[in-house]
Structure formats: C-alpha cells, structure tokens
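As a starting point, one isolated chain is supplied in structure tokens, in the form predicted on its own.
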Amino acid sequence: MSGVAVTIRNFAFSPATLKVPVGTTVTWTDQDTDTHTVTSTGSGGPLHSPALATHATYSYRFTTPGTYAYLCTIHPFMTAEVEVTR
C-alpha cells in the first residue's frame, strides 16, 4: 500500500482531515520552524511521535478502519484527524 503525507506547517496539520483506506502508511513531516508532535487525543489511541524537529518526520501504518483524532501536545490547538476504511 502506497504512503500519504501530512505537512505540519504554519501551526497546522495539512490536510486537517484525510482519508485513507486500510493499510495505509501516513507520513507527518514538519516543515514549521517550531517542534511538534502527532499524539492522539484522549487515552490509548496509537500515534504517539516523539518531538518532531523541522524537517523531522513520523510515520504510522493504519491497520484498523476508525477516525483517528490527534494534536500537537505542545501547541494543543493544532488538531487534525485521520478517518481510516476498508
């Protein structure tokens, strides 16, 4: 399955929204000057990115349908999700 990607930039996810069938490999880069996070919201959800650096990047295979929520945990307005399907 091919790859997507997700631009951090600006203080926001780009897309804010995406949606990607099972399987699929989703990449943040971060090409804002500040660091960010990929951290699902609430408890127990899978993306959980280290600080991400510029130009720094994280990625996550989707493996189960669902609307997966998440933030930036440094700047905890930046909130995008990720709707996932068969």
Given for the second form:
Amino acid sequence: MSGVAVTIRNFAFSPATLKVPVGTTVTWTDQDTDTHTVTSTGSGGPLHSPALATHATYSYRFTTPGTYAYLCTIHPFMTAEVEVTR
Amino acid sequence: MTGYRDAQDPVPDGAADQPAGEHGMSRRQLMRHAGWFGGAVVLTVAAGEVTSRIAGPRGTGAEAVAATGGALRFVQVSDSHIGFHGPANTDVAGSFTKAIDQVNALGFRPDFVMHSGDLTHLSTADQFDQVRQMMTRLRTDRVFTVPGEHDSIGDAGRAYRQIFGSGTLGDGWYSFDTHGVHFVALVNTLSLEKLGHLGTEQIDFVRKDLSGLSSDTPIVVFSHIPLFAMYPQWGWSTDDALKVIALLRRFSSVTCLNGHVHQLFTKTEGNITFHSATTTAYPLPKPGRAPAPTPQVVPARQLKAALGIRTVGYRQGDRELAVKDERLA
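Please supply the corresponding structure for the form predicted together with the partner chain (the preceding block corresponds to the form predicted on its own).
All chains and molecules follow, beginning with the one already shown.
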C-alpha cells in the first residue's frame, strides 16, 4: 500500500488531521531543529517513536480502522491525529 | 533578575494577574518581601538587572538567614539539559559546571540542592550518567531531583527513576521535612496531554501526606512544570494542579518552585507564591513572544545573564521564605 508523509515543522504536525485507508504506512519527518516525538495520547496507543532529531523519521503502518490521537511528549501542546478508514 | 526586567510588559493569558508595580514586582509582593526581612529592602537596578538587598549589614537572602544559626538554606538549579547541542548554547555542560561552582562558592553549605528537572536533554543513559556525576561535585548534604519531560522521553521516566528515583513513591514523587518546613516533590511530566499532569494516585498521595500537618507548617512544593497557568498555549501549566492547590489552601505559607520555562517569574495567589526558576542551559522566549518555545539564540553576554541559580532561606518562626535569584557569574 501507499505511504503518506507527515511533516513536523515549527512545533506542529502537518497535516494535523490525516485521513488514510487501512494498510497505509505513515512516515513522520522532523524538520525542526528541536527534537520531537510521535507518541499516542493516553496509554495503550500504538505510536511510540524515539526522540526524533532533525531529519529523523518514524514510520507506522495502520492496520485497524479508528482515530489515533498523538502528541509530542517533549512539547505536549503539539497534538494531531490520524483517522484510519476501511 | 532578567525575568523581572521585562515583567512590567503585559504577558498574555493569566501570567500577569498581579498588577506589575515597581520593576515588575507587584506592590503586594514587594510588601511581603519587605515583611519577610523585617526591614527595608532596596531594589538595586543596574544594567537592567534588579537585585533585592537588605539595607543594613545582614547580607542578602540566604546569607542573611545564615547569620542566625539553625536556619534552612537550600539551592534550586534547573533545566541543565545535558546533551543539548545547538546554537542557543554550544556548551551546556560548561554552563552547568559554572552553576555548580557558583553553588560551591556561595559562602555557606546549602542544606540541600534541588534540581527541578530537565537534567538531561534526551533521557539517554550517557546523559543521565553525566549529569549524575556532575552533581556529585555539589558541596551539600543532599541532592534532590524531580523529572522534566526531557528526562522521560520514550520510557515514561524509567531510566530517570533507576538513577534518581530510589526512595521515591509512585512515578517518583516524595516528601520530606527539615528545619520545620515540609517539602513535597511532585512529578507532572508523565501522562501529558497538552499540559503537565499529576494524576489521581499522586494527588491522593499529597492529600494523605498533608493531612497530619498543622496549618502553620510552611510548605514548599517542587515540580518541573508550573502548577499555575503561566502560559497554557505552550504547555506551561498543569491540568489537574487545582486539586493540589485546594489541598494547600489551609496552610498559611506555601511556596511552589518550578522550572521548565527557563525564565524567572513570580506570582502570588493568596497564601501561595509561585516562583519559576531560570535555567543553566539556554533561554526560552517570554510567553507568546515567539511562534513556539524554541531555544533562543542570544549574544554570549546576554546568555550568561539569562542563566542562573536560586538560593532560598528560611528561619524557623518566620512566615515567608526568602527567594533570591542570581545570574551565572
């Protein structure tokens, strides 16, 4: 299946709401000079990136429909979500 | 110091509830401050820096307290960000070393030193080991810490607790008593959702911890992220802090000391005074003055002036603690 990119720039995830079909691999790329993470909101979510330095990437393949909220644990005001549809 | 310099400027959103008076201290804060020393406080303004000094021979802040035996004197350092590499400070280890040297040269041995979080920049084993080793140089009886969000990246604070969490409860919180003061050290950098968060287990701990204390016990609360709404848009607040604030209301003197925001800021709400500390690493913008709270690149001399350490003194029987911020020498 196809891949989709999310950019981290200026302390924001772009796009903030991403809609993708099941099976899509989403890749986040940090374009900031600051380090960020891609981490599921709350407990039990699937997104757990390590600390992403500038130009570092993190990928996850969504296999179950649903809405996946996530944030940067270092800058938790940075929030976004991925909506996965059949 | 540097934080007070611009404090008379309007700060968005609740950060400036107190009307700013002389040099950013509200009249009430100034009076409380003067009241603590029981004498005149002279605000010296030099090169934009505001320093409070007691008129008379007793010295300043913790040194004044030291003049009477049996007083409590401790130091707060914060946000050393060991492992940070960037133009905002190309040598954070060197800055933290200077801060440690300055603590060791205070002229008195602090009863303890509290590092209020973001010891490391990225929570790596090497960074934790480096900052731990550096802090062994502190000439003090005890070093305490609370974790910052930079100390709990990817592992919900496990690596932090392995090194700094012995003797703590839950996710790393604890309390202790010395010199008639009750200290509570909180963890509000885990389970973050936009803001700092304490959680019900920790709030229950605080409730039980405070329940046996008489209301005239001075309370000091440490946390990394401010317990007051300094600037929620940048996460500079704690979403469930009001539950702890409610438990603190009955005490006659409460002092909350935090880090995280890399700049000095003071706010009084009734019986509770909040003091944000500066950093030893790099400045962050004032609330809302930049698109994001990114490390600020400033000229070398300005950088030094933005960094600092804090000494706190308390004499048994007094109502207030004396908080004194010093820039890095």
